[in-house]
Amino acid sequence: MVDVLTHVFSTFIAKGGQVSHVRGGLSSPCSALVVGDRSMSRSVLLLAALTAVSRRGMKVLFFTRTQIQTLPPSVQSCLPNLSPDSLKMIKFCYPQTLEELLLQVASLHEPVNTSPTAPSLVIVDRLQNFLCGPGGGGGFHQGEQSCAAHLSALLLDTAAFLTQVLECRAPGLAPCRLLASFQLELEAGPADPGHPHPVLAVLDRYFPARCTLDRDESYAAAAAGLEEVWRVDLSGAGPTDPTDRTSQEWQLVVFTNGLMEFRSV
């Protein structure tokens, strides 16, 4: 999944930017999370699921909550040209509940999900959205652990089944990718790295690779007179070594036009 978001940072970088690699650059997990803010989040990996399809022929499964009507401003201005043949390649899916939701996962085993092609990255936006008890008020399902272990197991063992099936099927477009995002609920407080949520830290077990969004809220940030400056942060498993971890940073910049652009740091 690294490459997907590599690939994604890469062809929207400003004009002139250069590709940094960090202490040799990060490996390749097949699955990553991004945590940070909801909408920035979910423009991120609409961006993805756009650039997937429309640069590299891929096909998209994208479960939310929340129906999209229209792609946010930010993403249209990325991909102004995209063809409709493109949006056709990603099938959104929108269960309303983590039994829903696990149901439409495992339901992808089955053949009839999976002809003629089988998607090549799956998409889960906002995932305490289905970790959250009943009526929204920010607490967690009894036993959150469990349940965010058991989603992201069967996650992992549908990316891997996918990924057989295109082996066979479309070897070109294997393995299959997941990604999903994070958020961290705004009363817990600033995320404490010493200290993670329980929730995201069993989610760090299964998603090898983040992709950490920031509001850049300093001083040169608003001096620029830009509207939306965020720090990017792709960390993971040293490609040599799994303990240790790497990282490569970019900065995202949202201008007033609405126009989105990423620039290597």
Given for the second form:
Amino acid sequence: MVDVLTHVFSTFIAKGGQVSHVRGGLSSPCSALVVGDRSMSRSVLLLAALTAVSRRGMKVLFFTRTQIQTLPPSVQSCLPNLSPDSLKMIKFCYPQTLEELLLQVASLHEPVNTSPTAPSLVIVDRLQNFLCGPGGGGGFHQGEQSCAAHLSALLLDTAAFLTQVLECRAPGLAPCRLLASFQLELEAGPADPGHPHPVLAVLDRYFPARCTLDRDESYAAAAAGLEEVWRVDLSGAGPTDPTDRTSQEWQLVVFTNGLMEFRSV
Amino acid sequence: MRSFLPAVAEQLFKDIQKIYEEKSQIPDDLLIALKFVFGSCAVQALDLVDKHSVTCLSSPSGRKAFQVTGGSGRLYTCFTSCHYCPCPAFAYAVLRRNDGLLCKHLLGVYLSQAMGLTQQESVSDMYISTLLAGGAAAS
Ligand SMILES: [Zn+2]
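What's the form predicted together with the partner chain like, now that we've got the form predicted alone?
Shown next: the complete complex, the earlier chain at its head.
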């Protein structure tokens, strides 16, 4: 998925901005986990989905527990020429429980889901809604780690299978990419590098790349009169050598009028 | 399976495959190496392989999954491309304590593949979906 994310960020880097080239070196694993604020993560997921369908003609599956009624204005502002046909290429699925999500993902290999074309992008919004007990936060139990591992492994295995199908039938649309978002509940408190969240630690074990969204609360950001400034850090392990971690950084600015702008850092 | 394993383990499976093809048994030095890398899991996994407990299921769509019959007869479904096993040892030793590479079932899959002792079975698309989702498909 990193290639689509990279594409998203590089495409939407401020028009007229000086830099638009993407630093090389980032190997291209096809799965990424987006970690950060929940509404901002969803905007990034939607933007990736819309970019995939409108610019690359990919079929996209979008799993989320809560219905998406309207596109966030910031997403619309990034894609002013979006056609309604593009939206139709995204299939939204609304599983309500982890069991429903697992079964829907596990069924993606069935012919009804792979013809005429298999999806090239599978997105799961807000994994914590499925993995962390009701209310989230404190009530961690060991089962959550096992569930997180099962769901991650199933998603990756499914993407690997769909990649084979695409390579056979529509090589131009291969591989099948995977993008999921996860947000720590507020009660969990600030991140402690020594003790990562148990569910996040498991997700990191499976997803080869991670896109972290951090709100920039610095004085400079506030003084610029901008509503929100986010640091977007995309890091991934090389497919063969885990020590070969590379990372790229962007800045995402959301103005008071809702407009969104990516800037390379 | 996608390589989450250290190179030494990969090489070990390759050596076992090569030697087992020729001699139909695993020499002592490789057994010692296997125990050294995987601990007590190694003996239990070899026992599973001996009992032909590993089956590769495939459905008409082309989807595949491994099914391992545990000592108690319980069935564990494992993926072909990445490491996951629903057993308590995987949850505890591998995920929580991070002090084991594989549980005996996953190691059993690797060994059974290397030794060419995996059973093959065809199942329906819906059957394999249910198994992958973690359900116990009625057989
Ligand atoms: Zn196991």
